[in-house]
Structures are given as C-alpha cells and as structure tokens.
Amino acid sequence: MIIGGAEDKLRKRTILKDFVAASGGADARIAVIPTASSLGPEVVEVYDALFRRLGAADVVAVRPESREEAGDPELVARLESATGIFMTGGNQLKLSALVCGTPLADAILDAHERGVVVAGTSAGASIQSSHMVAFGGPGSTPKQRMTQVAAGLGLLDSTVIDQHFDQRNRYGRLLMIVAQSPQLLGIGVDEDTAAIVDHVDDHEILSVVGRGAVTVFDPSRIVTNAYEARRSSALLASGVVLHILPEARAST
C-alpha cells in the first residue's frame, strides 16, 4: 500500500481501515517503523491508537536510529510475527540510509514474500520503490539536476515512487528522473490517497483508493535529450504515456 500522505485519520479512515483488514483484521498484528519521522514517541503512540481503534490486535514499534540498531536481532524479530507493516512519513533518506541493505530491509522484504501487508505513508511510500526519490523541489517542467535519486528497498521493481503528489506540484521531478532513467516507471501518489499492489499469479495489479489520484509516467517510447542537457535547463520529455488513474467506485 502505497499512500501519497496526509490520509485521513479523523474521519472516514478509508485507507487506514482499508491496510487493518488486508492485514488481518481483529487478528492484525501491526508494526510500525517511524525511522523517518522526526518525532518522538507520540508518532507511535499516533498510529498504536488509531489501528487499535480500526480493530488491530496488537501494535509494536520497530524503531531503529542507526545501521547498528537496523541489525538488532531483538528488533528485527519483531516483524517475524507481523500482518502488517506500515512506515510512517518524515525524510525518506533518513529512512534509506538506516534501513535499506540491513538486516531489518531483508526482514521487510522477507514478510512481504510471506504475504505481509506492507504499507507506507509519503516517506514510507517513496521507499518501497527501487528507485526513489531522494529530494528536490517542486514544478511542472523538468530540469536537469532538478531532484537527486537513492536506493529504496525494491518492493516494486524497476520503479520510482513520488508523494504529496499533485499538492507540492512534483510532476517535474520524477519526469527528470524517468528521463533520465526510461527503464524506470514513475508513479506519483496524491495526498489521501492509496496505490494498492496485488500479486496475482505471476502479475503485479494496481488500483487506487482514497480522495486523489495515482499519475504514471510510462517512459518505455520516450524521446529525450537528458543525456546531454547541461545544468539546471529544462528537458526534452517526448512520447512518455500518462495515466492518470482516480478511485474506481462501482456504479449502482
């Protein structure tokens, strides 16, 4: 489940609701990483009393502050009994670079082999990509060296996921990066609002949930110069196909 951030926890919860059931439910045993959030304490305390309210069984924190910590056999045996993971928003480098290649990111990707709901809000968005984005500012058009990439944890292979999508106007940012990168599909996430991947049989299904919409930008036929464009001019983005792609709500 990827959530664009700013999903609704005051009212209709759909996504929330949405990520307890898929992880059991009454039965959900849910643990939360918030490596990226620059709060303390109550981020957990946030979201323990919000999947407690939706119906979960249990909430752990798994909350790692360095490389050595992400190793923690203690700390990662958490996960082993985990329905659900969800990882919160903040700074999605930060949450790279203590997590990505450790003990703890195997353990992640072991659970979702397994069948383990993971989910992430914005920061925790961004890293279940292979590619993501590390920073960079907002606009339409895009520019070379507009935005920096890092490693994420691959849950969604030849990917890059941008957040907070449509709001903070980041369609130029991930059109450099699949400019420059055509192998890569980019998907940008708006706020309130879930890309939710299914594996069926040998396919990966996306749909969408929540207030917004998930943008794709297939670059596969594009036409581009990024390859010789110097500093920070703008790109050539030709042929990239746009999918624009809203909740689908069943007619009645």
Second form
Number of protein chains: 2
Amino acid sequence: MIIGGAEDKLRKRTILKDFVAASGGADARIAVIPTASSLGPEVVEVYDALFRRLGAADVVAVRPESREEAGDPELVARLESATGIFMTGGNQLKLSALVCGTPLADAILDAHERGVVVAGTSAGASIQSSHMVAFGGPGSTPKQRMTQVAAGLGLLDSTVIDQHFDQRNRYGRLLMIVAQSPQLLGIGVDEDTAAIVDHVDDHEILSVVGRGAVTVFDPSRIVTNAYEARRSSALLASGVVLHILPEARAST
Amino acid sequence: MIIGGAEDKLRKRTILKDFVAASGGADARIAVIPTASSLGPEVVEVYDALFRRLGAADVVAVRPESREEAGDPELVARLESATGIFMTGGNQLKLSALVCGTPLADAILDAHERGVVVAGTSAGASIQSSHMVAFGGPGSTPKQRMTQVAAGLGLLDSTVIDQHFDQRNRYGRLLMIVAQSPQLLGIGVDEDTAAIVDHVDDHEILSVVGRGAVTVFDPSRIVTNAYEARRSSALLASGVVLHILPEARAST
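Hand over the structure of the form predicted in complex with another copy of the chain; the form predicted alone is what we had up.
The next block holds the full complex; its first chain is the one shown before.
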C-alpha cells in the first residue's frame, strides 16, 4: 500500500481505514516504523491513536536509529506477530540507509511474502520500490542530474515510486529516472491517495483509493538521449505511455 | 514559432535571433502585436530595440485595444509589408477577445498563409492554436474543471498550446483538455524555449530551440472518464503517449 503522503487523518480517513481493515480489522496487530521521521515519539503516538481508534487490536513501534539497532533480535521479533506494517514519512534516505540490508529489512520482506500488509506514506512509500528516489528538485520537464536514485526495499520489483506527486510537481524527476532506466515503471502517487498492489498468482494488480491519482510512466518504448545529455540539459523522452489513474468511482 | 515565455532578451537571445533571421534578417520588417500585455508603450519599446539590435530593417506596432480598432483598415494595412509578426505575452483571453474574428485576425492568417513568420511568446504562443487555454491553475494531476478553453487564432489546427510549462507546473491542465478533447494534440512549451512549426508540403514539422523542452501529449488512444467525472475530481487518463522534446544538439 503505497501512500503519497498527507493522507487524511481527521475526516473520512479512507486510506488508513482501508489499511486497518486489510490488516485484519479488530484483529489487526500493527507495527509502526517511524525511522524516516525527524519527529520525536509524537509521530508514533499519532498513528498509535489513529489505528486504535480505527479498531486495531494492537500497535507497536519499531524504531531503529542505527543499522546496529536494525539488527537487534528483540526489535526484529516485534514484526513476527504483526498483521500490518506501516512506515511513516520523513527522509527516505534515512530509512534506506538505516534499514535496507539489515535483519529488520529481511523481516519486512518475509512478512510481505507471507501476506502481511505493508504500507507506507511519503518516504515510507518511496522505500517500497526496488529503485528509490533519494532526493531532487521539482519541475515538470526532466533534466539530467535533477534527482538521485538509491536502492529501496524492493517490495515492488522493477519500479520507482515517487510521492506528493501532483502537489510538489515531481513529473520531471520521475521521468528523468525512467529515461535513464527504461526497465523501470515509474509510479507517482498524489497526496491523500494510495496505490494498492495485490499479488494475485504470478502478477500484481494495482488499484487506487483516495482523493488524487496515481500516475504511471511506461517507458518501455522510449526514445531518449539520457545516455549522452550533458550537465543539466532537458532530456529527450519520446514515446512514454502515460496512465493517470484516479480511484474508480461508480459512474455519475 | 511558439515561445513558452521568458525568452532570453539579454544574453544569447537565440530564439529572438532565430525569429529575426527567419523573418529576413537585414530585410526583416516586423509587426509587434502587444495587445495581450497590460504594460504601456514600454513593451513595444523593448521589442523594437531588440529586433533592431538583432538587425531587423523595420519594426511597427499594431496595438488594437478594442474589436473596432482591430477592424481599422489603417492598422490592418501595417501587416501588408511585414515579413514577421510577433505577439507579446500578457493575457491571451484579451488577445482572443479583441482580435479573433476581426479583419486583423484575417490579416494575420493571410500573412501566415503567404509565408510570413508568425511568432508569439506566452499569451502570444497560446493564441496560435485552434483551441486555447484561457486560464486555470497549476498542478500535475488533471482534474475536472481546472481550466477553461476558448477559441484561438488557429494557425495550428487540432492543437492546444500551453506555455511556461515546466516553470508553472501546467501538466494537469493540458492533460485535462486533451482528455476532454482527444482529437487535439497538447503542446506544452517551457520558458526560453520555442516550438518551430514549418509547413512542408501537406504536413507540419516541429523542431525545438532553447533551454527547455516542448512536451507533446498524444491522446489519440486515451481511455478516460472525462465525460462523467464529477466536480473537481482527478481524471482517468490512461494511454496518453508523451514526447518530451528538447533542442537537438550535436552529441557529446
């Protein structure tokens, strides 16, 4: 469950409700991973209160602040009984730098494998793809060097995920990445919007909930100069197929 | 010549130089149409000085401030000897409201027909398409009602042109328009960038000069819910083919 940031926490809370329901509703045992956040305990308190209010049976925090802590067996064991994992927003590079490749990351991947719902918002969304937007500026037109890629958790293979997509004008940076790596599908998620990926048999099905849209760039037939564009020049990116996917609502 | 606004006037002036050269260089007789602008005579003075500095033989202002003036034979006659026509930025709805459908508009179309170079920046770019973005807000994700369309001059048929494209985050509004009108090609031009359309035999060839890129949306195979989306909801726009076209430069 890939949430584009700023999900509604006060009114309808559609996305967070869906997450709790998918995690088992009254039986939901949720682990919150707030490592991306620079905030103190209040970030956990907010989600703890929210998930309990929405009916979850239990909420635990799993907050490593170093790679060593992300290898702590006691901490890792907290995921064993979880039916849902929620990664907060913040700095995804902190999340990848402290978690990826550690026993905690393995535990997240194992949990995902056995059907535990893994959700994340903002930084917690970006981390889910195999290739992760580390940081980079806004702008619609892709330009060479406008963003950097790091390795994500890889819950979703051959993808790169960006968030706050509409609100922070991130078309350009996601297009730059898929122009340089046309084997990746670019997925941009708007605020208060979630891309939900269900693994069905051998393939994945994407659906959308929330107020905005999920934008997908399919660069498989791209014509590009990304391998030779110099400095920060605008990139040629011709033939990218674009899908803008809002929540499917009943007609009229 | 469709310029995305904020073309360089102080340094290399590539775009304005190209315009003067295409208009005949030392033989260029340029008519400036500043009707879109809310500025006083200084908008004409700036372009007058620039075009003369770049070698044009003559520059005249053609500035109707009402539809009646746009029918004034003396004013219209100033286009007869022009080899280049330049429409400034400002408010394109003012330009379309005062000029489209008047004898002046006919004179621009006739001049274009006989090979006179017609250029425009910002509002003067938007006016050139058959369907014109009147106004509307920023944002990457297309939403119902986020922009309005008016009729443009139609120098370029079956198109809708937007400008300041990268800088003002206008993906969403251009996508909204092509989702509602999939027979239109959406053309978004960045600042200090020009789309140059040459009419060769029966078809048009687009090339790009300047610092940014020209973004083309081809919605001919779109799947959309634009005919039934309610209020300001995000639009389904799946299968749009995207071409981002910077200036072709010699490789490395």
